[in-house]
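This document starts with one chain, in the form predicted alone, laid out as structure tokens.
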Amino acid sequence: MKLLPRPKAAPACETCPLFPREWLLEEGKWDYLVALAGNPNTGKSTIFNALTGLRQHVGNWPGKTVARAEGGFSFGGKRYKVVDLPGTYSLLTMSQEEEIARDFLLFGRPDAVIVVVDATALERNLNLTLQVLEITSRVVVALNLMDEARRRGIRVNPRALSRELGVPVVPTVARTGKGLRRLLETVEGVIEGRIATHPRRIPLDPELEKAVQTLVPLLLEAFPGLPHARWIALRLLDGDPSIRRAVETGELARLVPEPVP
């Protein structure tokens, strides 16, 4: 299975914008981390192992049994490190899955999210992603399965689904690797400010949104430097049992990251 296209001699390796090296996933070894999420079965892990190919590590993450796969790859003179998240509907429920993706966006600090969406099933993938867009701006969503897609006889228009989100769309087939190296050129754009994103947000009623804006300074006051505090905020009003507790216990203030150097 051809994913990605690789040089057949070692110094023309070298010249190649994309191309993994042995690397260190350690900090201070990457110049950008980037996020992998999405549905089960969209072809997520797919994409990872194509970037990453043997450069990844599985482990666990800390305190669960879920199980943790990161990789690197260099593109364009840079090295991604790449976390690739569990296959989730929602960040908005209680299973550790979804507990785990929905920390990571929230505290892990990656420089871009990339979501990937089934063409054959975009209603219930375009959820997750809506969700994803309410934490961070920097998404790019690799619209997979476009081989299935038009073998079933469904249309979809990337273009469009891009304006409608207001981030860019990337047509993938990640099991023949089509479709990457523009994925890469685009998260690289976002990630490094040539790209604009404007996410589909959902306005708020007033009453709510007046509520958001008396929270949030005071979840900064209790948690200095948290971030995507109104994330947080809006899911304390809307009664999360989780983010409730973590607030109430002081957990919230161990996931709060450290200022960066």
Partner chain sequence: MKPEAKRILETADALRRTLPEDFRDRLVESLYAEAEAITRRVVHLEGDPLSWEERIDRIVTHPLWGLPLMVLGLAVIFWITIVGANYPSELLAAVLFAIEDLGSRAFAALHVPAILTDFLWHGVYRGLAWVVSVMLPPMAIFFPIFTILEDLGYLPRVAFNMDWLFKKAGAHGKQALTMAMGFGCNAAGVVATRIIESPRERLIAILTNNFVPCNGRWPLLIMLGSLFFAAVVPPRFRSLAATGAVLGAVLVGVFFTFLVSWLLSRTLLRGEPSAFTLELPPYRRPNVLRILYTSFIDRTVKILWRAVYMAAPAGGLIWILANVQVGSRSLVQILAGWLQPLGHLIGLDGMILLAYIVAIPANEIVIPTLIMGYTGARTMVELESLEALRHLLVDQQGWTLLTAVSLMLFAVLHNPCSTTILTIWKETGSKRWAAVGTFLPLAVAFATTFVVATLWRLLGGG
Second form
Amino acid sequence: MKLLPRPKAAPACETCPLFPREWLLEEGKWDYLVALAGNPNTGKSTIFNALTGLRQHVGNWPGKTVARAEGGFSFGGKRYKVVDLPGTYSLLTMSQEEEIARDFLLFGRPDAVIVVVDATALERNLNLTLQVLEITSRVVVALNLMDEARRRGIRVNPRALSRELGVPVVPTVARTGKGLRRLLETVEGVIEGRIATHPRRIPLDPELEKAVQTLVPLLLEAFPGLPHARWIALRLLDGDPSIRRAVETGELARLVPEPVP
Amino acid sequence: MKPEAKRILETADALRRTLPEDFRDRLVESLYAEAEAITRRVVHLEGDPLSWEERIDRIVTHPLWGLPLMVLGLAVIFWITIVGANYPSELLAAVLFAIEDLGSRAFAALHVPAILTDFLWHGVYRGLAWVVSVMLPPMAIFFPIFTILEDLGYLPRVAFNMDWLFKKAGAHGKQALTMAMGFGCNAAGVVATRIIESPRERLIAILTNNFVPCNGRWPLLIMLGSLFFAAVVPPRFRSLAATGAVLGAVLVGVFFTFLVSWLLSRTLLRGEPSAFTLELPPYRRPNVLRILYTSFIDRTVKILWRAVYMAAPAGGLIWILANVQVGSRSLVQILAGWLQPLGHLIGLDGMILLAYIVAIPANEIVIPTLIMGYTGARTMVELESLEALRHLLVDQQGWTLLTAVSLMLFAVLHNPCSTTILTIWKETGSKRWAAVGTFLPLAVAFATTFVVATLWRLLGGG
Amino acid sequence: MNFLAAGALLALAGLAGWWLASGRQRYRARRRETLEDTLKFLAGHDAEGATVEALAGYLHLGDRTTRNLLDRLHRQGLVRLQGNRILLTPEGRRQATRILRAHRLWEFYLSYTTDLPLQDLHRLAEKQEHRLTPEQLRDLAARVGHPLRDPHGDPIPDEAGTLPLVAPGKPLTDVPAQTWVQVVHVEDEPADIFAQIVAEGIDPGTVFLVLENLPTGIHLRLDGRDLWLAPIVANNISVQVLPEAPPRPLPRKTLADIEPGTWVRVARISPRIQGLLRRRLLDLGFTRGARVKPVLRSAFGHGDPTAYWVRGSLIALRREQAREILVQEDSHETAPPA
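Given the form predicted alone, corresponding form predicted in complex with the partner chain:
Time for the whole complex; same chain goes first.
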């Protein structure tokens, strides 16, 4: 009796297009696509529920046994589609959850990513945040569980954190809904370009940095204007099969933003 | 593939070979070094962030009272559910059966044929009314309490406490979390096994989840507890005795979970226990209002709805079986007659087995099926009082304490409902595992009840 | 009647055809397995080459069949002859490494997903190694976190066929007294000796000092512990002689040895933990230099699992994992850095 499906080389087209942004936006039903990322147990689902209320749909990610929650809300006259990514500690492994989160952040091309961070365990949460900052620059950090942190005598300075990360940081208490309005205003600002972000880059080991620097020009040559080439190079060095396939099939070209007419 | 793409991939492969062996480790190290540096600059600590939490954790994981505390907690939840559900259940039953009365009278006044009135009101509707009045109140109490425990962060501590046992059984400590979900609904419990990464241990958790009695099986356990165990103690201890009986049944289920897990990890799913990393999240103040709302919408209403659309057709089916006569006997009686020898062997009777066959889509309807089967729908009295039920089962049908014990065991151990079987199929992607998940518990149930009944009879009991 | 007979004949013919075809397929698969097994065997005797007799014995084949087999390999340019010795050509070696990679990766994959006993892994991998395509191998490696060693501690070659650790070891019994050595390989058969070696805490990567080498046994010092190994045990450990003593005493305390309430720093995760689990532990914060403190010990399991305070959160690990995380005493046992 087979214990689990044998690993099969995925057919090239399972990933083309990997996460169809156009399809998610349902032909103009939504204006913007927002992803929620974060560690498990950070109140990510609470924020998701608070934002979308009952306008949500729960299913599975295609071909995976990982729950996928989608929802929507309106803010400032715009309609936002929200995708709740699986809670993960990192984005570097091939566990189903991390693969989904990583590939969605890159290939789903969300207009903004809200990283929900647990203020009581900042260090562990920053591991993930720093990785997200490598994949996309349109990030807003929701510094959640501020009330718990205060109760425990942990004082986090959101301004300082924002300076360190190079992206806006909004303190929230998802349980009571505190800070959510400011969070949305900030997301809007980032999407519309009113708030500029300069995400912090992970400092790499010199040897790794050199390898990345060799690969990046090749990527930019083959895919001019490719954003996040550094991350893609890093993933290729790691041997990530979905990125490999995206290079092979030329799917990677979809990431290049179309020139504004 | 384009030549540029090929060049990129080849360069990447060549570069990887030049990197130090542990470059992946080093990447995470540099990430954490950065995170540590940032944290040092933006966080200020006032006092030890752990102290009071550690104190609670020392209590709930204490060598002496950690485990009793857990069982006691479970007992308290059951007790609150049983006592609290009693009154609303009766009220609901009164209202719903009054509607049945009104409805059938209205039909009669409109000259609807009697057979249609009978079928719709005394068959389909009655099954429905039973399910709603019996299930809704306990669910509305049980789920919110459970969700509060979940939100508090207590459940991971249970997994922590129990892991040593799971490890001995060759299973994963997180199975405790999926079992907790199973108390609500086994199908949900099966889906929850996704948190277990090792496929072998996940399969064990899937195949044994059914040994945790789900919400649909509670009413039967509570009813038997109240009828047979509570009846022998003074009135003021009745709810305690009922709680004890239900708790006992649940512990039997937990015992079998470990036993079968252990057997599986030595036979079909041979292997060593895998790695175990579990975060014990900090305790958090749950948002009670939100929990009441979401557990009502998410769980109670959803599960009730499922029960309703399963129960309605089953009610109709039972009515037909009870009312179609072949010769002098109804179909129900004939079928039950066939099953009688097997039923007797395991301390039950043919009608109970028939009820379980009819109830494969939803365990909730075992009781109404039984009652209709015994009484025949035409003559069925409204059995909202326990005394009437007791009279029917003990005095007319000859149930004994053995019947009650066997039935409680059977209820806890028998095959999962059809929704759960479908879920096992979907989650494992294999019909064979779904079959194992169905027939393994069934075999365990038959074997256990057979042994109990035989021993009981040998020792001169009922 | 005629129709029936014709139908029966047709069915028979179809059946015979199917049988022949599937038999042919089976034969081809078998032949490929034999060829690949030959390459593997030769790779194991790469330095001095192998004789036809030795190969025939290994494959359980007659001399003639073996010679035919070698002829075929020779025509494909995979082997060459030197006197009566058979050696691999560079291309032959490349293919042998690919099979080795498939074998060890599959063993790792099985150990990760099924937790089967080590002996079973080998048997299953012997079959599977012939069936995996390069594409599947690449996916498999990524899925299990690009492990460097198989569950026995042997290096897994990368796609290009290079081994991450190409240190030719020699048996521990051949090492003179008063030398520092590093273990490069532990033979996994026979199983009881392997279990004994593992129980002593010796695995690939372990460094220790050989104090005495006597016919009755090897006396060695491993992180402050003095050990005696019988020659039959020592013979199954391959080591590399180190030119000098390691710069500072290597940590040998593991997280499992630490009393609750004591802060320590992570020195490294043992190479025995590989792939996804290794990365999971790193992601949870058990990186080099991280400050860790055992907080809660499971009462019923006698400290298994134990919950550790690491980077602001509480993580429970079973003893098997805690034992693989090597730690050093933390000099300043105060509150964690703010």
